[in-house]
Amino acid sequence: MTGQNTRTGKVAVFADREAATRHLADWLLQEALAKKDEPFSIALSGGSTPQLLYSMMASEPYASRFPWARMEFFLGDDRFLAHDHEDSNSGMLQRLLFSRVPVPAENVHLIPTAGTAEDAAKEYDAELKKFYGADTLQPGKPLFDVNLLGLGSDGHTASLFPGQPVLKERTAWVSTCVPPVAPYTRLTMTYPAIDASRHVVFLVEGASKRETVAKVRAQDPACPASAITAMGDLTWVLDRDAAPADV
């Protein structure tokens, strides 16, 4: 385990969105196939950027090659909405990926929607700990093989929004967030849970994100994504439009 952050992580730049996404799909397939005797755990991101990736994974040549029965899927964050709501990350993933591939239902760990948001956060926190087999994160023992992240123009990632109390959470693995600039209460993995990953991957596309990528790589404290670390390695997968001039 090397231990990297947004400054030390490597940067891979591709000609366009299609090329960046296909590279990531190929890499995920390689990683999943390489882990033969244990579950391959992955935390997925929401939003519009990774939707092409999920559609690719559910299409050939990928759909028949991923070891779905050994893959365990989690969500890095979601809006506190019914899964069939049009703005639910869970619903998006169900439509684009889970309903189209033979992944066992028990391997898909969606964020709960019952009770209060705080109740749901505690329930998902407990589910992560059950999967991990311990209540505290251990050095050198990752929770996830891959944690896929996006990046907002305001520097947020997952639902770690600027100025929110969740940014100071260091005990819970899942917490709530009510961003003033975005709709809906959110549930999100916290910094410690994201850090507990063999691979953290930022997938970022488009010229509108170029300045934010530069700020986060420079670890601008105004951007919550700047504080992301990985137990293992951290990689930026960018299309040319999102890549700052210095990469």
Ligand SMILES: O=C(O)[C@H](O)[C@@H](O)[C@H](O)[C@H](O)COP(=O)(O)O
The other form holds:
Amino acid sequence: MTGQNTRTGKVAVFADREAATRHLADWLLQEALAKKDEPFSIALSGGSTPQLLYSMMASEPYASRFPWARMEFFLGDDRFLAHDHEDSNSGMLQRLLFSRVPVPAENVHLIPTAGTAEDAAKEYDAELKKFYGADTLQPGKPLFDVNLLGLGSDGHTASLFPGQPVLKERTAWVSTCVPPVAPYTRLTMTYPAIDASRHVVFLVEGASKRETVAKVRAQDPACPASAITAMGDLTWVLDRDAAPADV
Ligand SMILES: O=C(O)[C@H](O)[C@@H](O)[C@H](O)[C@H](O)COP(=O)(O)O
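The form predicted together with the ligand is what I need now, so please give it after the form predicted alone.
Let us now look at the entire complex, which starts with that chain.
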């Protein structure tokens, strides 16, 4: 697999948020069906941007077409909060998607919240390794089929925030992060886990993100998202407002 990065990845621009989201839903459906009887694994992003996608996947024509029984869902990151907290990504996904489709409960791998944040990171790290079937990543063997990422205006993705120790983590697959501005301790997949994806997709919308998209595509080192690569391909799915002038 020839890995792509944020500079070499393909850019797909759509007229508006609805069109970009529908394209992504169609593509995810195509990829899931292409796996035929094999599991289809996807790590999902939190935040507000992908919420339309999750609602769309749980509605027709997608709800009756996705092969839910063989889909495996993970979270790229979460805030270290009870899942019923209004700011929990797990809670958001439960509300918008998992409670509305027939995905088996054992296929929904939410980030744990018991004990300390460090305990939860170790537990989720172990869960990823159990799913993968090994404790070390092997060349050419992806951990996920798809890793869906968002982008913060400061260039963070998942909970890989600028200046944080987690950016140097190259062994653990899950770590904690205390973002400089956000009030919650976060749990996040690290670069090795995210990069071990067959497809990495950045879904970014809105004019407020345009400058950051340009920086990350230029691989500005100040933006943690710049260092993201994919084991296979990396794609930017943008609405017109988020698209830099050169795309
Ligand atoms: O938990 C989170 O918030 C996300 O994982 C985070 O990385 C998000 O993707 C960006 O902050 C963009 O968020 P918006 O889509 O809300 O702009």
